[in-house]
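Single chain ahead, written as structure tokens, the form predicted on its own.
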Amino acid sequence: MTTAAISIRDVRMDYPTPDGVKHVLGGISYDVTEGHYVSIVGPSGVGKTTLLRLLTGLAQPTAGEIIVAGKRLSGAPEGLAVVLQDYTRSLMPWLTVERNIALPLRNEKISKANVRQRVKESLTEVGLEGSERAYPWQLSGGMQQRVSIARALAVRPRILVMDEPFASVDAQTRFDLEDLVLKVRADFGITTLMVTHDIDEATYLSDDVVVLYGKPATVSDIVSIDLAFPRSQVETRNDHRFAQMRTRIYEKVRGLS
């Protein structure tokens, strides 16, 4: 029997406007299986990031509930880490790489030796050994996003939330980072939720792709990605089933079916 790490139950979100009320989410329900990688896709402005904010506890739904680790979410849950799109704003340019990664550990009751060990292990995981003393502005965009991922890993999260994490890098770097997060998933078994506009990326990375559509948004489709792990940028993307699934997702995002 599979275990739900996160249960989203009839979640609705409304915002007041000068003309009345804007209905953004119109009843979202979905269970995220522990250890799975789930992508949330949909048209621009449909409410993907709003749902992500609710999942991180940064906002509260107008109605419905989100259950994390058996508890109703009322704030930022323990064991959650976030990776954002804009690494230039999420990293502190005046801090070295190792100090950026150690930053979220300041309030944890662990020794300095353990902090150094976590920083080292996290850098090794993302392939940045030896970059401890560098500053973010001395690194490429892809390397900076690797630092952001390493910082998230340093807190040993149970849940990783990512908002368009690869949108600001070039295509080749994007492929490299996609394979990196698959490695992280395999090594740590972290439950991961990602918002993305890239349908191919969602298909390549995910166990499930949740498609939001409509105003207010509802779950238009949940596509189970029946492709074996480990995945390959060449072999997986050339699999005829990959094409079929990404086409199905595209049609749902565009409202064509």
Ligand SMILES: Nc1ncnc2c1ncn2[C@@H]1O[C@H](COP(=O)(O)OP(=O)(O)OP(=O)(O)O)[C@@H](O)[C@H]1O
The other form holds:
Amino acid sequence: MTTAAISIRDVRMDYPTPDGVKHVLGGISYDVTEGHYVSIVGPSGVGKTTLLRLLTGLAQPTAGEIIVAGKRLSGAPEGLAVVLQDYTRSLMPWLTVERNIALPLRNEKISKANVRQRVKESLTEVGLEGSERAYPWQLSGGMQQRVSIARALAVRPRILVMDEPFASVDAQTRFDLEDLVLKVRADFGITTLMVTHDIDEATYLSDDVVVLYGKPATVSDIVSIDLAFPRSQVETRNDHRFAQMRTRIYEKVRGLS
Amino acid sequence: MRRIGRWLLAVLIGGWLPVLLITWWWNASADSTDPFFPPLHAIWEQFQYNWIWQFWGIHVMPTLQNLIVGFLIAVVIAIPLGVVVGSSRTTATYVEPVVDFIRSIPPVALVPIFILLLGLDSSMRIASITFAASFPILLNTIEGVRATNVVLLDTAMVFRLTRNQILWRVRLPNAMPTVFAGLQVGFQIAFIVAIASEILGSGFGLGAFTLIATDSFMILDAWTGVMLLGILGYVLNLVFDVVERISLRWYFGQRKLV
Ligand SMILES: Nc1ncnc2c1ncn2[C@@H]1O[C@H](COP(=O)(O)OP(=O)(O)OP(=O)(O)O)[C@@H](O)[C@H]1O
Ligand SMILES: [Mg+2]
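Please give the other form, namely the form predicted together with the ligand, since only the form predicted on its own has been shown so far.
What follows is the whole complex; the chain from before opens it.
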């Protein structure tokens, strides 16, 4: 039997605004299976980022609860790492790549040599070995996003949360980063939640695609992507079932069915 | 080698106008008999005599000492205060209007008040300098600490950095370029106030020296005073620039690429 790594239970979120309360999330329930890769898609402004902020403990839901590792979430949970869209603003420009990656390790009781070792391993995993001494702004956008991923991996998270991680890079880099994420998945099996606008990307990477729709948003569909791993950009995307699932998700996101 | 070459080029580009002006001044004033515009070579001779042999100790040292002590006190007060105010939005809304108001008073105008309060000795001068230099440092620190971008803070929070770590390792480094700009402005104001506080009542210091020389028609001496003030101001500013470039390499490197 599989267990839920994250359990989202009837989560509601309201924002107070000058013209009254805005209901953004209207009762979201979903269990993320341990080790699964789950994408959250939905129209712009539906509340995807809001849901991620709740999952990372950066905000508290108005109602409902989120259970992580058997505990009700309050504040950032242990063993969770993030990769955000805006890599130019999520890495510290005054720290070298090495120090950026080491920063979240400060509160873990591990020796300096071990920290260095972990940084090195993470950089190797994302294909950036030897970039320890560079500053983030000396690297290309795709490389900076790799550093963000390395930083997340270095904390050895059980849960990885990514908000449109590949939205600001060019198409080729995007494919490379997607395949990097698949490799990470194969290597570590981290439970991953990703928000994306790209339905193809969601289909390509995920076990489950969760579609949010409506005002307030609810889960309008959950599509299991039962395409075999390992996946490949050419074969997987040419699979006719890939096209079917993509179409189904597309229609849900557009509110067409 | 290439760096030296580039540096030389910069010196040449920046230096031609001053060199031209000084040469022109030197030649045009060579035969001057106007008591108010003595020949530059005479000023230069007097300059060496005054500032290398005679008055450095009694007139320059006190000025520099007051300047540095006053400025350092301002730094020690204003930066921590700015960090506290900048980290909390509510404190900022209370404190900022007051700060903005006091800051709008020309700092030199406050020197007489400090004379009233503290008399004419160096404690008055240091207090004036500290007071005047504090505001730009304070305001820039508030601004810099507050302007930390949300993505960075969110990231730090999710990675469970403590409040202290977020302050020391995220907010403060992020504020450093702005703080530095404040330090530089603060120092320039401190220099002005240091000289003004001597002009308004003192027997020592560069400001006093220059004023007394002017009042007693020792025009050569007055010129040497003005000249030294110019050179000091320039050199101190240069020192600032160098320290800034070295300690904020990441900032300038990043800016060059954008
Ligand atoms: N702090 C806030 N206060 C008030 N309203 C907010 C706040 N944050 C988000 N909202 C509103 O909640 C709604 C959902 O926002 P959210 O950023 O979660 O959408 P999203 O699905 O991530 O959109 P996008 O795809 O454009 O990134 C939007 O209408 C937004 O205006
Ligand atoms: Mg969003």
